[in-house]
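This document starts with one chain, in the form predicted alone, laid out as structure tokens.
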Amino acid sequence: MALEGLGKSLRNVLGRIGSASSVDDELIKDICKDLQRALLEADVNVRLVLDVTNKVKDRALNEPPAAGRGMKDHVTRIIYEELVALVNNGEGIALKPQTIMMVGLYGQGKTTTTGKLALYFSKKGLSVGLIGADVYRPAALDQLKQLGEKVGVEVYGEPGQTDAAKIVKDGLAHFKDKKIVIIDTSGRHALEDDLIDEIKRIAEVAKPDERLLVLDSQVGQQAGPQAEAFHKAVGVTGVILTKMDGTAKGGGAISAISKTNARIVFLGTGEHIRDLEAFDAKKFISRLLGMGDLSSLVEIASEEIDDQEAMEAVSRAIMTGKFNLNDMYYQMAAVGKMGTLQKLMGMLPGMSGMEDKIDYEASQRKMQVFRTIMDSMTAQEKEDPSIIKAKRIERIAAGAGVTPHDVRELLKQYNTTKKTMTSFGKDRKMRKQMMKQMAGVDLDSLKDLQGSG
């Protein structure tokens, strides 16, 4: 996940709180020092770091815990809230018909991000058109067309035309029936006068609802001044930070931008066309702290899983823990569609920080073996795995072309997963959050779950 180094350090801070015999003034002061160190190593501005840790210290020492909450939970909640406040700077982009103008310097990933954004809106059910208005980089239009073809979105361009504003005007007319129109503009090595003039002319023609600045997160704290400079020049409404996968300076970029007039709306978390995440301060900090982000997991599932039965199986299992091998089969199929295991791991409570201990390729292969084994089971065995004993194990193994050990390993994995899902199902607040996220799922067969806790 993004900023894994920072996440590991922050989880160590919380772990120290959890393992302490009691929370006293001395521990709070030590925790704040550890928090300072973690944020500074992530390139967060010194002044911001001091501001955050002073607030944490003051609240932890003077603010009484809420009724029924222990001191450990109280201090953990304070750290969470102050980190959210550090990076929270506004709402994301609305899912409504609009024109979006992409701006940025060379080498920031603007054109690639334009393709990712097109896929994001397409997955939300909105029709999208892309306009290639970069008249300075010869390969820009070809690159955009390749991306458009990959995500199934039409691209408009006029090869040889040097008037970017005219291309945009013609492109808007061409895409008059599209819900979302995204304009890819020219970049420069610096914020030069001719770039500003061109962007202004395009903006006058397009009257974009959003002007999104694409910034490489590796610039760290310099992201703040760059965002401010673009904002003064063209009225930036939002920022997309690219290359958030593993950069040590991502914390600096996020915190710097959050203190400007621009809001962070997306994070580019990898090279894959799907590696673009809507930025939500609460979800982002929850995942950094290892608290998980099950709402995003369900959201991804609802977009990626076409099979209604599979969607209901995944949702039911997450909410209640009441599932059988059929449900587990659907879950494994869903993971293959939803993306890599590594990306999904950070969304599960308690699993952040475990990513580097897992061989993901081997895990993917193991899931395929498990699905083959389940294909060799009877309907009764998948409905009630408890009946699978020695003789059945031998028959299933022979039918799947595996060893009895492989079958037992599947059953062990099933029981472990069932216990995990059961622990999720006991959390009433989590179930309500799940039900809210699954607005697109037919919940008739699940409505009894609302009263089960």
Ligand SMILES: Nc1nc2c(ncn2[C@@H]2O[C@H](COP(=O)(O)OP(=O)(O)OP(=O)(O)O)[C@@H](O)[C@H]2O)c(=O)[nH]1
Second form
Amino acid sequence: MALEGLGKSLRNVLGRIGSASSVDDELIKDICKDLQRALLEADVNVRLVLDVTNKVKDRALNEPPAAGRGMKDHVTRIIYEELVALVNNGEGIALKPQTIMMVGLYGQGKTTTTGKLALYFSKKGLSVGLIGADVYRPAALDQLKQLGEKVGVEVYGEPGQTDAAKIVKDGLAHFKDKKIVIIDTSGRHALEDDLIDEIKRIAEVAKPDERLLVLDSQVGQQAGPQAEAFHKAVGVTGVILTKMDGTAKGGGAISAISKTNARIVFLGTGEHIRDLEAFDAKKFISRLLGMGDLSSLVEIASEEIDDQEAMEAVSRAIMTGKFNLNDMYYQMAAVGKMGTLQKLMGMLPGMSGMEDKIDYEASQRKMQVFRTIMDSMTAQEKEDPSIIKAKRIERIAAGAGVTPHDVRELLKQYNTTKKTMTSFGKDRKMRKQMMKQMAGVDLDSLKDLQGSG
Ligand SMILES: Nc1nc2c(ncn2[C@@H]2O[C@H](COP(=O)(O)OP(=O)(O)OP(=O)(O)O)[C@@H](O)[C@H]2O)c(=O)[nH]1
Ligand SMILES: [Mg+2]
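Same protein, different condition: the form predicted alone was shown, now please give the form predicted in complex with the named molecule.
All chains and molecules follow, beginning with the one already shown.
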């Protein structure tokens, strides 16, 4: 996952708050410095970084915590809110009839994402037509046609035509009955005048409702000037960050949004046609921060965990064999909210019947205790609870105001759950099928798993 580095350093910042004996002005200033470093390392533009950290500092030092909320929770929540504000610039793409134009430099993922969007809108029940207006690269139309075929969407193109605006004009007439028309345009290595002229002319002909800038998340600080130039030419309304499955630092892309004043609308998370996620700032930041770490944000987390996400968390644990305390906490929150894990358990071969053994109320009560205990642990301990030795158990218990028995119980439950989770992953056939399902995981697709398992 991209932004792994950023996520890790942000989680360390929160970990510092969690393990501090008390939150005073000194700590807040220190934390803000750490936060600054984390964002700068991820390539976020300096001005933005200072903006965010000054806001955090100002609020943390001056705003009193809400009634019943401790200082740790308060500061954690402020950081979360300010990070959400950093990437949040408005609503997603509306599900209404519209024309969408894709722009971006060479190889950023325009054509691939055009195909992904076609699937996205078709799945929502809207008819889609695609226009291939890349007259620059000979194979571009074929590439788009292949994608169209995959998702059952018609592609309009005029092989040999060199006037992109004319193709668009004809294509729009051809697709006058389609609800959604998406225009794929050509890219270049650099921002040359003729590229800018071409997309300007296309925009004049098509008058697209959305002008989406497709941006490779690996692009660093150059993302800013790129975004600015496209914005000047056509008025960018939204940004799609692609290749989020890579190892990008991501901060450059985040900085780019502030140059266009547009919002991030989708994330590309792989080469497959299904690898597209509607962007949700709160979910994105919650995930980056590692839900479970954010004990103060449990309410937010459980509001926002949907079926899909809980499933993904479970699948991820099964697939990778990696499962830490935060994951368990996150999953418990999901179970408490909607019995998602129960559904999943019921569908996995060998696990049906297991759902009856889950006591949801008891699990809710336990969560309260676990939350307090986890607050007294360091980030490392949550990452790898096996490093917690007897002496630390006593300390953690004392810090959390519970008995050592409670701490041991948390660790025991963690070990059992981990064993269950990772034992699936050892079954090769199972793993392969899981892998296949993961991109577009939904309840129906998981039913197939049961049938063949
Ligand atoms: N891993 C990964 N690869 C992606 C993603 N999106 C696109 N790609 C890959 O990036 C490469 C370029 O994608 P295209 O869609 O052809 O990019 P483009 O912007 O249309 O390129 P030009 O038309 O040449 O300007 C292809 O190999 C895609 O498979 C993504 O989200 N993740
Ligand atoms: Mg292309």
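Numbering follows the first chain given and starts at 1. Between two forms, the rigid core is the largest collection of C-alphas that superpose within 1.5 Å. Nothing here was measured: the structure is a model prediction, and the numbers come from that model.
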property: Residue shift check between these two forms, rigid core fit, residue 175 Cα at least 2 Å; result: no
property: Rigid core superposition, residue 155 Cα moves 2 angstroms or more between these two forms; result: no
property: C-alpha of residue 201 off by 2 Å or more between these two forms on rigid core; result: no
